[in-house]
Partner chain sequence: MTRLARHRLLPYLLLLPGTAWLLLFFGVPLAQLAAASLYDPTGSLSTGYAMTWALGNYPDVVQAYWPQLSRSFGYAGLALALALLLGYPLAYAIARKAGRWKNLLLVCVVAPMFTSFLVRTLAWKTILSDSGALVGLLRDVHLLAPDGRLLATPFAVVLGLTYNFLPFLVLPLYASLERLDHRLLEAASDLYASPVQAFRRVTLPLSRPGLVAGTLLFFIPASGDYVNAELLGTPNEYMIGNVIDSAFLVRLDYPQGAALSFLLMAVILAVVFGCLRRAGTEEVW
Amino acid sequence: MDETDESRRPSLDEFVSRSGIQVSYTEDINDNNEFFGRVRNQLAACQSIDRDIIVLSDWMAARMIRLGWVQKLDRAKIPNVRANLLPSLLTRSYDTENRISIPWQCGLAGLAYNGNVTKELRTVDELLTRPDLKGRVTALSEMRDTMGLLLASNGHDPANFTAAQFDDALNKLRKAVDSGQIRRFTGNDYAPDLAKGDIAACIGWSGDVIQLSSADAKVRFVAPDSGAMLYSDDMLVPNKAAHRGNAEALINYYYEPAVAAKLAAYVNYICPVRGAQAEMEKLDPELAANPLIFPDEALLSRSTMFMALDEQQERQYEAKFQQVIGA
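Assuming the form predicted on its own, can you produce the structure of this chain alone?
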């Protein structure tokens, strides 16, 4: 969410002023699985989790939909979504009608490094084996992002792979853990360490790194030579949410191109709203031309979404991954 130095949130404050709806906003989701563990018992028991909107990564959104723990939205209340959702996001298998899980922001998972403390990084194999990076590397606890990058680095397709190919990539990760190359696995909390140079390089998310780069140009995001992972973080209205109508009003508001541009100018993730790039040109032409916010075909052609998993595959792959990362 966009903030000012006074800890105000301009776009959210404008929504409150225009709608009269009061909003309590918190940032307490560091990791999808961690948050799921906190709320699963309440949701399974059909109890409120005291939230009208939650934002989770696409694969966790798919799980929540599969479990029946989120509400369908009224299309008539979110006309801006129907009009302005990017065409590339219209065919998501877990929400073909685009009325349950609405993209908040999209992004890329790839490599990042701090040029103040290390040299340029181009490949996943460098991250996992370069001697000067030993013990100075973190990777993401999000299985799909980390394993998707490793699958691609082995020449496999993260959107269509076999169990044997997954195990092959997992063995590569295990070697990096056992050798001490990887210091730890993180959620969003890697960013301050990367900015300070406490870690030299990592697997990270494009939006985080663009924000760090605005303060220090030597902190850089890299789409690996083997390709990056593409994902969306989606807005969901959980079951028993008390104010679905208010949530729909907020979702619809953020799909106004001018509002979406203001948000994207701050958060620096890939904007899912058609028309926002033209509005961004009025605010910041440099950001409007940034391919990590408005990707060109060259970058998108090297970016892949992780294969959709059924319930059994999800359990098996997550269990193997969690064992390796020590969770």
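Please could you give me the other form, the form predicted together with the partner chain, since above is the form predicted on its own?
Single chain only below; no partners, no other molecules.
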């Protein structure tokens, strides 16, 4: 990816010239659910979706694995993944062997605020109850991120909770919606509103917020002490993909620390590749020290991934959550 020219992607170009494999890169996944709706029928009917590799969020990757719609990869073809995947990502419950769903970039869901229009914000409870924020708060419509943060703020573990604990957290959210504290539930679209100050604080994603911070230092991301949610966007090879070997070559390429560092310098997400930090020192020492790209132990230890849900649970929890967020 290149900031000055949208059509140029240096890291991908290098892959093409090095391997001789032609890559056609399309940005056609705007939203996990929308994309799922688009390819569901083909994949369920065991047809090809004409893509060799796709990148989806962890929970959607888990669903695809559960439905058996993606392929296991050949470990021998992706040695870099085994060697360089961050230790904290090695034990993802939906892919314990790390050979179906390989993290592309990671990020945190946490709090964000605009220091131009409000004072510092540190906890989820402040976000949900502070009177000066009333009606100027948004939360994510992604259940796992919003509910995970609320569960953690109640002292429960988002990676391992009971239905009763979920209901507790949901009640907390419902109160904030009913009182008018929370104005809206959003996807990525909270970012411009936060930058403008229409919303003063929100639940948001680290990558978006870092990008806003670089334009206006008063927009800050906060990983609350009670815990932040770690998510990953994963590379997957769908069933019937025509060129699995090429997809594996691409995955392996992006797990070279030097390549990963180059990419991380552009995308500002947490880099899942060990060794990239050392490479980044050479490129840009300032970014190498950024904990939201290369998180330190303290931050990692209070970031968790949301519990893996089976279909029944997913539907139940999602239905309850959707009731509260109004749809």
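Numbering follows the first chain given and starts at 1. Since we're looking at a predicted model, the values are computed, not measured.
> Quick check: between the two forms, is the chain's rigid part containing Glu297 also the one containing Ala242?
Per C-alpha fit, Glu297 does not go with Ala242.
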